[in-house]
Structure formats: structure tokens, C-alpha cells
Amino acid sequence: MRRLIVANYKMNGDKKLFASIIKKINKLKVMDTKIVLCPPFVYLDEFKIKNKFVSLGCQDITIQDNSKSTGQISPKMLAEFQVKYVIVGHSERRKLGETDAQINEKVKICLNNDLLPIICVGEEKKSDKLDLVLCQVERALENTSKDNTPIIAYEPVWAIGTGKIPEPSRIDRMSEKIRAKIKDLGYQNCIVLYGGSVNKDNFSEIARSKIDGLLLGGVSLKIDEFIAIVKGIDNE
């Protein structure tokens, strides 16, 4: 299976930085890795992608597909920028009050408009039971077509931005639980990513776990380090 690497730039960057990133990304050659770049919405038009291995993503989407939503971003708008993926349910959105029900609606809106949702799940504390994460998975996919292949990004909240990552055995266990849950829900396949404090020093250890790729945050802004991780994953 082709690996998937997602760059979430969050609320970072400017035209100058993204120009330098795009220049190097367009020259990047990989064998078996798909790359998704998710810039802030206002910079989507700066991303002139000329690399067949690279697609555009967005960091969020509207909860309702109508014109009476001040400040929201619709699927139609995203289509004009050739966006293919959308990050849904990131822990930073959940902390702002986004609920499982709202995340489920966003997943449906994506799927109904030929967009691929990247569904973020993860426990708040290292001591939390991993079954809590499976509830997030189930609620996010409630009443969605079994024909789609869910993309689940396991991001333990306690690891994001801390420099600490779970033991590979914990990542493996969570990956196995997610795949089993997806199968129990009636889906044929799924893609499981890991995100949270990934860097050039620990990505190879994570890559040896039972995951299909990575969701990267801060390291995405360090283009040389990001490319090193992509090439390392591609060669695994």
C-alpha cells in the first residue's frame, strides 16, 4: 500500500515561506508515497502543485453546506483550488468545542462532495483507555457509506507539541484496534496515520509500526527536514 504523508501547516507561514516550500516540493521524487499539503485557506492559491505525487488539502470545512455561514469554507470553494483532502476533528478544533456529532456532519459533507476526510482521533492523557479513541472513530463514521476507505489519523493529544511520542507497541496496538473497529463497522479497508511530535530523529521508529503514514505538524514548516522524512518513509 502506498504510504500517505500529510502536512498540516496550521496557522503558520507566509507567501515567502510557502513559495520556497512549493519550489522544493515540486522537485521531490518518490516511489511509493502520496503527499498531502494542508496550508491555511488564504494561501491555497499560492500552492501551484506540479508534482503528481502531491495533492492539496484543507484544515477544516463547513458544518453545513449553505451560504448563511459567516466565516465558513464550503466544498464548492475548495473545489476551485483542486483540494482533495480535508482534516476533520483535529484535537485543536475539538478543544474549541467541536463535538463528535459535528465531526460526523463534516465527514458526510466531505464524502458527499468527493473530498477525502482525514479523521483525527486521540486520547487526552497517556493514562486514558484506548477504547475511548474507538468511540471517536465510530461516531465520526456514523451513517456514512461503507464504500469509502476511512483515513484515520491517530494523534494522542498528550504527545502533540511535546516532543514525546508513544512507545511503538502502543502505536501498533492502537492501529490494530482501529483496523478491527473499522472492519466491525462494515468497511473493507482503512488507512491509519500517526501524528504527534514526529521529527527527523524519531520518524523511522514510528514508520516501523503498523501504520500507513504520518500527519505532520510543525516539522512541515522545515522543508528540508520534511523532505528527509518523506524520503525516509518512501524507502522503508
Given for the second form:
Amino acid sequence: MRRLIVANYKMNGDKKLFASIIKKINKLKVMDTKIVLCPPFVYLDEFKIKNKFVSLGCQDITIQDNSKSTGQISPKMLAEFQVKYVIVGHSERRKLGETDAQINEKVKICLNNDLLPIICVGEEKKSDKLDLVLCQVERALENTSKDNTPIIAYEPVWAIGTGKIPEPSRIDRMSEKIRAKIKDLGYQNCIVLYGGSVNKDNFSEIARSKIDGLLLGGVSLKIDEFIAIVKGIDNE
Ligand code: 13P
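Show the other one: the form predicted together with 1,3-dihydroxyacetonephosphate (13P), since we just had the form predicted on its own.
Let's see the whole complex now, leading with the same chain.
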């Protein structure tokens, strides 16, 4: 099965680090894994990707679709850099006040502009009801064409950057619930990723869960570990 591995560099990295990452990524050979790299906007131009297994993504998109949007980035600008994927609704943006309605707008803007949204969902605390996550999925996808294959990244907020990961059975349960919800909503297929404190020591246990891939944060910056994870997943 083809797996998807997404690197979210968040607000990290610099020209020198990204140059070394790109050098190694361009030489990387995989058989059955797709890789998406999501740098901060200002570094998109550094990502001259020459590897057919690797695509470029970014970490957000603007809602306004007009020229009166100081500080925003339009889909047309992203297209100039060959951006194909957009992380939407990351919990670190939800914390800044991004609402389900805005996330839904962003998903629609992506889809109307040939960009694939990677929709992040996840409960705040381990004790939270998991059905909250399904509401996030439903609201993000409201009024979008059923011909799309939604990409959902299940990222429990309590697992992000904490070194804590859910038991694989919890990831399985969530992934099954998300797939069932998406089917109920009328979509034929979906791609479910897991994100939150994945590293070289725990990725193979996580990858045995019923997920289609990973959304990696901190470990994306350590290129040798990142490549070890990609290769490990590719060989499974
Ligand atoms: P960490 O892998 O650093 O926990 O971050 C996960 C994440 O937020 C990816 O979007």
C-alpha cells in the first residue's frame, strides 16, 4: 500500500538547514511512499525538489480571495512554487483562534485551486470524547465535493511535541471512526495520517496501526532520522 509521509517544519529551519535537507531528499529512493515537505512560506523557493516521490506543501492558506489582504498568501502564489498540498486546521493554528468555519473555508479554497488540504483534527486532552474529533472532520468538509479523497491527519493535541503517543489501539479506533464518518458523509475514499511525537524509535509501532501515513513535526528537522523513518515505512 502506498503510504504518505508529510513533514511539517512549523516555524523552524533556515536556508542552511533546508539546503542540506533538500540535498539528501533529492537523492532519496523509495518504492512505495509519497513524501510531502511543508516549509514556512519564506523558504518555499529554497525547495527545488528533483525527486518524483516528493511534493511541496505549505502550512496554511489565506481565506480572503482578493487583493486587500495584507500579510496573506494567495493560492495563485502557491501555484508558482509548485505547491500541491496545504496543512489546514493544525491545532497550533486552532489555538490562535482559527474556527471550524474558517477551516472549512480554507479547505474549499484549496479544493477550488487544485491544492490538496491535509486537514488536522485531534482531541485536546487524552480524556476528551473522541466524537469531538469526528465533529471537526465533518465541519471541515462541509459543502465540499464528494469526488474528493479527504486527507485527514489525526493529531491528538496532547501528543504533539510532548513525547507521549497514544496506544496503537487508540490510533486504530480513531482511524476506523474517521473512515466510517467520511463514508457516512458520502466520500468514497480517504487518507488517514497520524501525527504527534513520532520518532525513529516509535514509528514502526505506530505504522502498524490502520493508518495511511504520518505527519511529522520535530523529527522532520533531523534529516537522517526523517529518512530512516521514510525508508522504514517504505520497506514495510
Ligand atoms: P511533533 O512530531 O513535533 O510532535 O509535531 C507533530 C505535528 O504537530 C505535526 O503537524
